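Let's start with one chain on its own, the form predicted on its own, as structure tokens.
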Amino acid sequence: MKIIRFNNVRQSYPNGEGIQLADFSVGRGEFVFLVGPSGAGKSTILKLIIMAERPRSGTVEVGEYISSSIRPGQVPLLRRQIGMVFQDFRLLQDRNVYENVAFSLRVIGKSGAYIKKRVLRVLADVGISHKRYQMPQNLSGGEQQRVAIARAIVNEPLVVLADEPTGNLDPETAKDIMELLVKINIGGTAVLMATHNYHLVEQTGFRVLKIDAGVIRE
């Protein structure tokens, strides 16, 4: 089953950059790398998946939603099926680890009992439960990224989109985060990871999509 499908997608910007041709899919439970230099279009692909942008031509399908027909009110429902992990973590600095992960569950109205059980579970899964009352600024970069990953998976998404998740980390910590993403994938969650760290990619046997001058090749 394909959970993400790009059908002859093109996207352009006034500066001339964009996507010239994107025609690929990501299956349920698959781990896929999206590689290419900075400015090649990796972030554009991710924006199209969460439908922060719509393609100039072609269609993007994510689960049951299609870019050509999705209504504005459906976009938040789409995004509940997607977990996002960023290079700069993007944690809420005024909330502790537990509250950072619980926040997205509170927004969608989950019960207090469910939130407690689910948050403690995912914090344990990513190895950060012992820091649940710490504030983000008191954590290392690797610990902050673990919190960000816990937040990304707490809603049990179909896919995790990881945008340069190891970019701000030292090599050893980057390896740990990579192993954590693989663990999540083995559990059945698809992962699409954008990176320019070719060394990290070469250490795995996962499928690779290479984007160069706005064109994607496998």
Second form
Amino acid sequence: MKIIRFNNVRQSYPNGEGIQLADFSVGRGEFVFLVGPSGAGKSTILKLIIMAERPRSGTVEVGEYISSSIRPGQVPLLRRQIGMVFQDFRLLQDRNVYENVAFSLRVIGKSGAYIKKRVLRVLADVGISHKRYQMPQNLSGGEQQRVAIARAIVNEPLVVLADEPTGNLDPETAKDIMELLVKINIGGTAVLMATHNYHLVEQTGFRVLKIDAGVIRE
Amino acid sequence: MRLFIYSIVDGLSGLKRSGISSLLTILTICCSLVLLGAFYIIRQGLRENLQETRSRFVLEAFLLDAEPKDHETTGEKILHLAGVDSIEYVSKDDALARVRETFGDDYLALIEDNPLPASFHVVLQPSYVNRDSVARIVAAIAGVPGVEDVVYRATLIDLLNRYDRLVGAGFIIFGIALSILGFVLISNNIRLTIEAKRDIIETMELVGASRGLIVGPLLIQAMIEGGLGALFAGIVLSVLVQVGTIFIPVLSPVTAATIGVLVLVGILFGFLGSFNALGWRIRY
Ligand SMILES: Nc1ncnc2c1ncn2[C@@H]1O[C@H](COP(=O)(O)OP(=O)(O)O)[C@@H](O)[C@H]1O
Ligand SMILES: [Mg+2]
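After the form predicted on its own, can we look at the form predicted together with the partner chain?
Now the full complex is given, and it begins with the chain already shown.
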């Protein structure tokens, strides 16, 4: 069962860069690395998955949605099945840790009681419960990334997309975050992690998708 | 329903989160509405004053000498003319008494016979007190049998007319200009607030927030800011009017109803302002 499928996708920009050909899929519960140097097009692939961009040619399938036929109103629905983690964390700076994570559940209209129970649970899972009333700007990078991961998994998505999630972290913290993502994967959630760090990938034994001169194939 | 409650709760906490910028929006709305309100109150005061002046405007219809019964018939006819509000009969003796009152006894002591004619003081309905209607009514009264001559202060009519045009068209144009100015100020202010939240809005879109969930709280927040700004404007205005009446006695006091209307206008401004500012920002 595939949850993400790229069918002969081309997404090159006017300057000639970007994705020349992407043709691959990601299965349920898989852990996949997407590797390539800076500018290779990793973020572009992730943007195509959340349908922030539509491909020039080919199609992207995510869950029940297809890039060629998805309506704008369905894009939020698609994104609720995807957890996003970024290099720069992207927390909502105007609310505390708890509210940042709760927001993903408010988005899908969960009840207050459920939200409270679930958010506290997930914050504990990622090891950040004790900072739940802190504002994001008062947290270290590693802590912010934990909050971002909590937000990504709180509504039990099909897949977590992580775009260089360890890029802004020191090696020790990066290792913790990696372990956390692996733990999430063991729990059954697929993870697609983009990184330019081959070194990080080599040790794990997970599946690797390489972007080579703008081309990704199985 | 849940979205609605969430919007209100989050809109309220949005006030706190936005802090200074919220305060600025409230202040902008307050200032705009004080300006608009002051303008409206002055206009209203002038109008009332004008209306009052109109109701005091009288025509004097001098009568030919005749039996009191004939005068009565003449009066009846005048009273039935379109635009006439009321009439007051001033007999020859009354007229004499009034002159005495004004100039003293000695002045008339020389004259043995009372030369003053009886007359009707004709009060018009206020809306008829303008040059054209007055001319028409004067002609009509002059045509009533038993009336010798009709006298009125034409200059006052001209003055009223000029004043009227000012309070009418001139003020409306000025008021619209002021409203647009206020709206642009408020809208810009809200746009800045929202622009500052650009990253937050983008992140919300990324985690799958629908348009309503993003826009709802922002709209509610702006409406609350609008309402609060208007309430403060109402308070400022009532104080200003209290002080102002000392210098300009025509101002009428700010009532609860006026403040109510003001608050509604403020909420509307907040709503339209943020709607205007948001339209292009949210993609879906
Ligand atoms: N919207 C865009 N318009 C034009 N060029 C773009 C756009 N987005 C990305 N690119 C270019 O496409 C290439 C791939 O970008 P990106 O996917 O961000 O790479 P990576 O994440 O692997 O570093 C880069 O050369 C980048 O400059
Ligand atoms: Mg990138």
